[in-house]
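Just one chain is shown here, as structure tokens, and it is the form predicted on its own.
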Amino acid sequence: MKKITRKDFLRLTGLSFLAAGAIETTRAVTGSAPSANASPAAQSSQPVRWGMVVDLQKCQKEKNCDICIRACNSAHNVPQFDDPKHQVKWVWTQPFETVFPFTQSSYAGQSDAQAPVVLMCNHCASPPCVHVCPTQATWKRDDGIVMMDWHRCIGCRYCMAACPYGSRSFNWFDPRPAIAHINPDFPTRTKGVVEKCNFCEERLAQGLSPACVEVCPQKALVFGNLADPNSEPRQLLRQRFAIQREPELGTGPSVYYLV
């Protein structure tokens, strides 16, 4: 058996102390302190999955209403480009027949088929955009919100190709000159990054409702915890028939539409 010299003993002892210190440091970082990306839901024993219910009947009472869109744009510094090809959208509208092409009936009224439907990121339970992002610039929080880190985004647009709902926009130009009044409380983006609706996570952290929900004059947008059977969204889903955007894709959208 090889004899251990004093030099070898001291070297092995030093390595042991270094390893022990590294373990304690790792425990301190990962055990006692919450992650910087952790949502309030992740730190609570109550399960949370944020979601939206849109009452199409209420939403269509006032024609050409875009209050929710303007509120979202203002709160999140969404640029307004003249060229529709460069449009950046967080909340927008499309005709019902375009949004739900497979739910059409030959007996449905034309007014219903052409009525605008409010759209946003669906914050899917299994988001394809997260699966394909090579830099983890987009990820899903424990409370279901699909987030964006614009500093990590490299503009590859894989997430845009993966999203079946067209919920993501690319900044082909510097967006800041296209913002009429910059909100200093929310960061502006740069050319070459993707952006989308974030369910107003910055407002949720302050105990506030999403901007679009707060300003809707018809109260057509209802936001809440889908994991809570007593929440307002869950109550509405029990009372009324609701549809989702292409649920057969297996993405698990968190936005429901009452029809």
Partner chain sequence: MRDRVWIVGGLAVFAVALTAPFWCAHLGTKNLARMPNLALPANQTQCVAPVEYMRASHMVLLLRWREEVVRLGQRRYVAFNGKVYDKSLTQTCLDCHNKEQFCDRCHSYAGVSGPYCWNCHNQPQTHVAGTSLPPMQPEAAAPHLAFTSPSRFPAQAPHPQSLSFPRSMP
Second form
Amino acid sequence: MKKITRKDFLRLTGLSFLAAGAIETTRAVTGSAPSANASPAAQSSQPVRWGMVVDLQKCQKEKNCDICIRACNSAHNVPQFDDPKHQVKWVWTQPFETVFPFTQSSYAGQSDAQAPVVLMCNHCASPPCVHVCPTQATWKRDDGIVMMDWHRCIGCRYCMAACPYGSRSFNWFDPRPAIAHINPDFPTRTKGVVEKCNFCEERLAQGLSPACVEVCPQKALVFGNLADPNSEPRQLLRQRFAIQREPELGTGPSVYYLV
Amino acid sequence: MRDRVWIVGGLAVFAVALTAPFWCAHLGTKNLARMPNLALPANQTQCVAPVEYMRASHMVLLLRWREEVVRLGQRRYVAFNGKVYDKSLTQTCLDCHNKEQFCDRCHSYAGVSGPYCWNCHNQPQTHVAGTSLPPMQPEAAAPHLAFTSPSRFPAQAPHPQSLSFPRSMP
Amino acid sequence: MFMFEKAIVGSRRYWIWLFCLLGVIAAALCFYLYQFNVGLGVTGMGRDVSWGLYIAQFTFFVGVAASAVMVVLPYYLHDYKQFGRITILGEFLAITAVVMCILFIFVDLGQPARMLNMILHPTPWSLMFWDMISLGGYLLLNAVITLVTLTAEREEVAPPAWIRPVILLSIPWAVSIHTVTAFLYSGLPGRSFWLTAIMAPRFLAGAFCSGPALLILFCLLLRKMAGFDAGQKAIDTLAVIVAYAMSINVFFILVEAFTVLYSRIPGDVAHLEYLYWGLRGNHHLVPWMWLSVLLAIVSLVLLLVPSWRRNRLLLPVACVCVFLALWLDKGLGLIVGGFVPSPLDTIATYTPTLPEWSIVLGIWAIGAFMITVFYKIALGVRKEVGEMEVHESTLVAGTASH
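Counterpart to the form predicted on its own, namely the form predicted in complex with the partner chain:
Below, the chain from earlier opens the complete complex, with every other chain and molecule after it.
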């Protein structure tokens, strides 16, 4: 008799665990999609999709200019590690030929092959990193910004494997010792979380444009609402020939390059 | 019988291990029996919520703020007394409170292991003092900095239109 | 409780072995604490090769876990009696392998303390979520199955009827764990090495040869060490399974290689080039990959000739070759090869560091520990039942003679 009650008890326990799990799963399945979070910008009637246009000619006018990179680094406390393996990059440059490999045919494009191209998170329309994140620590806001919640990231680095642009960096060590001058107003990160460019979401909230855009002496970075046909980036995109990085993957980058 | 010494020894180790927290607490925090002296902001009389609520539930408030700022983009907080605050740990709480003399003191008194928040969140100013100059040093005189500065954003090249907001912003 | 009393009586050799394993585990724990305190930078991973040995080992052991189906399916679906003695070994192997997988994931996390976020914020569009469900479910299924069948065996009664559907469920579930694990990689745009529909079939083929190969080795070892006879027929059948699965696995790899090499799309070729020939002067994985090829060929030759396959000396050699070939192919090349060259055409060198190897070794030791204890329990129960039968029959014989 006693034996049966114990068995029953175990069965019941197992069943209730199963039921609880099922409830949680159905809630998740029927619940919110990745981009369901509201953002202040989206509450206005006009749709917003933040984007950036990089004028490569203007950008390359001044050789070895890295003012945007330094501005971003100090605004966001981006650590500087010497070992290329452990580097953390929000905005950085990379030779043209590696960024746009498809432009490198045998006889064309040689002169520009090594010219540096400014890179950052593309804030894709359909971001692979968001699709894979197992905790929704990265998600897409209604205004197009691919956000990171550093409080939730478990450091599995699935997003890094998924990002076709190499825009995500992991904190292999405690970043604080690698920050020369901590800007107290933006939290640093800690070891074991992934980070990337946030389109200066914290500055947008204050009505400021992104740090890199603001400091560029050539005005080579143009930021604005891609959903608005009259916005500055949209005007540029109408007038000039622009390319995106790896558009064939269907990710829909929000960063365009004028060539 | 030969095993007796092992059994008794094992039990003793177990008993000590089980009661270790009590011993440690007793040995380590002798003089914390009375409430620590919390440094309250000199020129303020009210917190962002009634003091009883803050005392009991400030962590709940902080976690809610964090969720709202980071995930919902809602940064404005209207306090019970009608004052408006930016929902920020560093810029709001530590604007009035001193971390060491307020938060830390009470946490070590209460035996709360220092919240891990400080692994990332900074204290206002403290890091600036005495450190070598950063690559991008703010130019105090640049007029636009006053504006740009909620993050005291350091800009080197002053340029006149830095404030001009992209036309398209809503 | 759960027949664990069988695990705490054993020979001197048994205890020495367990304590050696505990020593390895303890050392690994120290290295893990070091990694936990300093950060994952103590491993060889970096921004370009952001997954390394841990995830590769995870992938490999999901395969080992899934392979239990290769003994369960013939026994329960086709009533293949020869496997009656070894299904329990396969199921225990599955439990051990799943636990190892979970540990490999755990040590790879940057913020292990936040692991519960996967459950607190369930995310059904992430395959990692489904991987968690499938691995957890598989662990649970196998734990229930082994417990119930072994208890029944000890009490010498037929297992309760409700366990049969559970066992049948575990068959597709085993397939699902490795399929979902393959989807983890094969659904990523921009990683052309993984972006192939044959990933899941290839994973399964690899699993169904490496797992049973390991099981054969265990059976031979148990025969030697514990006097357990799995039955020659069962081992022969397992060897046939390994032979077929290995052939299919090699076939899949060749199919993959053909598509990539004949189409000559540079981005796709680069990964294979890096693994097998070296890319722009970087060939630190080349010897290992060719060793894997060599081992695969040797094992295939040994397995495909029937008389060699049945040879008591050659079969273990073949099994070791299969296991090592797949370990190199799946447990090293597959993950690292997917990351090099990176989307930005960087060729990063990935060399696992001492802490990394130690932690991997520690998890292996945990696996070895678990399998030792489990097999001890299984064989202990068998022996007890067998002795009782002998006892009873002598009793019966005794009374009869009176």
